[in-house]
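Given next, in structure tokens, is a single chain: the form predicted alone.
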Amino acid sequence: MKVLVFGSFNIDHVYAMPHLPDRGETLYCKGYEVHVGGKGLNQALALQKAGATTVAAGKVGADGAYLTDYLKAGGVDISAVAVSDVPTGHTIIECDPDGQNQMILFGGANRVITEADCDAVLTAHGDAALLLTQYETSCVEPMLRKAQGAGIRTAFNPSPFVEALRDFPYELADCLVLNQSEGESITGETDPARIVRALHARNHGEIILTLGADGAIYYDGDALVQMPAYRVNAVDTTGAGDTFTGYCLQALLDGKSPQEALRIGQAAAAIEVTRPGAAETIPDRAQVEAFLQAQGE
């Protein structure tokens, strides 16, 4: 089943910090690494590893071959990734010893995508069963609108949160996948059950809300399903949400129940956070199945 991931492709600069710096504080980092990244890239890889036939769509700069080569090596179709004369997007990520992080994003080529680019992608891949996108690129709303109009099921990860997302037309997304902080910012609610109900009132579809160490919730207007998180020693939480998103959505596409989809997504994310990095540490399907078996499930 083909999934089209329209999203961001970034070069991640990762700094190991003694702690996350306070305002005005200067710190020496304990280590520095460069990784492939971007929510679009991460989610495309996660979907591919989960079993989807995945097409990545978006833009990189002339310096972005590092990213597209990585996607191609992972089995992702990169034919819909265009090359721009604007530099590739990049991310500065600071990680503390507890695995928490904070980021700075430079949009670069991700931010110069046009509606004509969206039309070209949908013309080439109008047979996709699902379009998944995030909010790190330009033309997100037009892409969702065009895909939905073409009869493609749409999923939206409204991340990273910015003020414009408070009034976003969420009816363009058949499925919303987001974390609790993003849900609180969009709805003004703090209770997870109230957050998913408020979001459902705006998109009338499926809501998948991740709660960090407290697990995740699925709500479609009828049943509310919650699954706890697996307890692991987190090293780096970068990419955990993207890993969960890819595996959870693919499980739903495979016909799994919401409870089973949450379980699979949680297992994949639990493995990912025990390893430093993001895209490079997304587990494959066999590793996720082995993890679940080890849990006695």
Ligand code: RIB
The other form holds:
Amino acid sequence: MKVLVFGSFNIDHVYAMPHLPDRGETLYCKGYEVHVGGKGLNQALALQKAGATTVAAGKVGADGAYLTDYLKAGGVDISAVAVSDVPTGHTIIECDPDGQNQMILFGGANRVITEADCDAVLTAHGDAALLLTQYETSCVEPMLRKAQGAGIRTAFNPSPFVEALRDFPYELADCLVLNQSEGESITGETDPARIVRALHARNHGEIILTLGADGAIYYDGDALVQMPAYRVNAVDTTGAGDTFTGYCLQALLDGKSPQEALRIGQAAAAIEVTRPGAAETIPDRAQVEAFLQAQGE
Ligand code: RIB
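Can I have the other form now, the form predicted in complex with this ligand, not the form predicted alone?
Zooming out: every chain and molecule, the one shown earlier first.
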């Protein structure tokens, strides 16, 4: 099944920190690496590895060819990625010894995507079964509106959270995938069951909420499904949500039950966090199956 992922492409500058710096604090890092990243890129690769026929759409600068080359080598169709005069987006990611991070985002080419770009993408790929997007590019709302208008099912990962997402027209997203803190910020609720119900009242569709160590929830207006998380030693949680999103959505597209889709998504994310990096550490399907077998499932 063809999935269109409209999203960001970033060069991730990752610093291993003794702890996350306090305000005004200067710290030496213990290591520095450059990784392939961006929520769009990561989610496109996760979907492809999970078994989708994936088309990535977005924008990079002249300095971003190695990002698109990386996706292409992973089997993703990159024909809908445009090249801009504006430099490629990048991040500065500080990662502590427990794998927790904080990030600075430079939007770059991700933020100069226009409605005309969206139209061109949909003209070329209007046959996609699903459009998935996040909130790191310009034109997210028009893209969701145009895709839904063209009869394409829409999935939205409202991340990273910014104020504008409180009043976002969530009816444009048939499926919402987000983490607990994003859910809390959008709805003002803290209880996960109340968060998913509040979001469902806004999109009338599927809600998939990740809860970190407490697992994940699926809710579509019927019974609420919750699956616990797998316990692993996290080294770097960057890209865990993207890995979960790609694997969970592909499992649902494959016709798996919500329970099974949450389980597969969480297994993929559990593997991803055990190694530093984002896109480069997304496991392939065989690794996810082996992990599940090792859990006795
Ligand atoms: O979700 C992880 C991603 O968020 C990183 O790869 C970084 O580029 C930011 O977009």
